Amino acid sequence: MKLLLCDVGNTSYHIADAKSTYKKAVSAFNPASITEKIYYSCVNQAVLKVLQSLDNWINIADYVDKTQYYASMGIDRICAVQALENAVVVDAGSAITVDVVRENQFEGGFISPGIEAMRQTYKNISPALDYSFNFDLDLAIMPKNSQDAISYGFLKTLYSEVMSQNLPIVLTGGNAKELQKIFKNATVNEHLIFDGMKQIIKKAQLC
């Protein structure tokens, strides 16, 4: 199945063709430069208005059965869930989203600040807390220094909630590989949203 796909976020167009994937900055890319049929998911409301005016850009959200999701759930998260049967999906981008799918049914999820946003939060509390996160710390041991203390406060909460689901863990998003140091048995799938888009297209018999 030859497809042209695009996942549009707040900062970039992530495009996949038959051979490769690549990114274009939202601020610089003109979507009208693509004249082929292209299926897209988009969480950027300003870009969405532009894409809706282009006949060859097909919104994947129009072909999703939304009855098992809540109304404001992002189409990127829905696509990721659609790609899997049993898993906890952790999408580590500007925000970290965690979604649980069990036996092909979405059970719910949550959103927390992303790694950079959380680092800035600590910094805003006090310059003394301006540290990068230590993804190599042992979460079984209470910290005895400031860097590990803020790392533990952020990462242990995330780790505990994800692990409590007793499901395979799939990581995606720009910071997936950092989180793999914490979730050592997790799978990293950088194309998870595209995999979900393909599933939606197949179910809707669009190609």
The other form holds:
There are 2 protein chains.
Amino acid sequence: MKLLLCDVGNTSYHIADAKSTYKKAVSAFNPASITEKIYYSCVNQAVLKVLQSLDNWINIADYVDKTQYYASMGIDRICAVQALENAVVVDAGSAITVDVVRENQFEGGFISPGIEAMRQTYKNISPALDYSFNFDLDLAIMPKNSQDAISYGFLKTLYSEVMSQNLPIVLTGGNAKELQKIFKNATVNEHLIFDGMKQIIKKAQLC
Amino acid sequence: MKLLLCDVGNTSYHIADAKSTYKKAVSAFNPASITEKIYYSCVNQAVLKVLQSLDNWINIADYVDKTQYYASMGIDRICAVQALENAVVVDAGSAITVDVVRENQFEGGFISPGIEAMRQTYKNISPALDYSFNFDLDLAIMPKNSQDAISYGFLKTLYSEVMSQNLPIVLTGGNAKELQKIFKNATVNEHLIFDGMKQIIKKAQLC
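And the form predicted together with a further copy of the same chain, for comparison with the form predicted on its own?
And the full complex, kicking off with our chain again.
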């Protein structure tokens, strides 16, 4: 399939053409500059309004069987889940969404703040908590320094919850590689949402 | 012991006299208005400078055996730990500090953002995540709506980590009662830091 695909998040357009994928900042990119047919998933409400006014931009959300999901669930999460049969999907961007798929059924999911958002949060609480996270943290030991104390508070709690599902872990999103330092046996798939979009397009016989 | 005690956090002075305890906003209270001898713990660096210039304000940090703690550990956490023999101390304020004491030994601890900080963080990531937390959330079920998805991301991960210590749980700090909805068997002790300060004063034979 030679498809033009786009996943729009809170901060960027992530575009896949036949040859490569690339990102454009939401603040700087004009979607009308693309004149070919392009399928998109979009969780950014402001951008969504613009895309809906462009005839060649086709909303993948209109072709998903939503019965097993919930009304306010981001279409990016639905696409990622559609791409897998048995997995915990951890999509690490401005938020970290964690979704559980077992035997093709979506079981539910939760949302943590993203790495940068959490760093800002700790920093805003107190200058004494202004550290970057230690991804080499030993998760088996209760911390005895400030950097590890915030790293553990963010990463260990996320780690334990994801691991408790006893499923293969698939990491995607802009911060997937950072999280792989914690989830050492996880697979990184930076094109998971595009994989899901392709499946939805195929199932709906759109091309 | 008739003591005047004060615990200064990032946002308020918490004062205990012989009769009651009360709070004053850091932004509005003048510590020089207290002229009697007062023992204090203070994690607010700006306030600490002022208190150190006042002769009747006595820093409890100068009387603690710090060998089992670490240099940057907040004196409020040290006081809370000093008050207990076997417990997980969850101090829920602008940050949530979780500290483990086993047989009078401090094993370490971690720091999560406080309830209000987390709410702001989700809201700032996306207007679609602008919800208050659902403290009546069923922690055994993977969520299928946005409010529960962020509540689970924050509260369940904290819950699991605290419970994994297999120790009695003591809640303190301004949001202790909200967290008790999650930690149903926990004890709430809003005067835990004062209890620890009294023990330190007694041990150091300050009065």
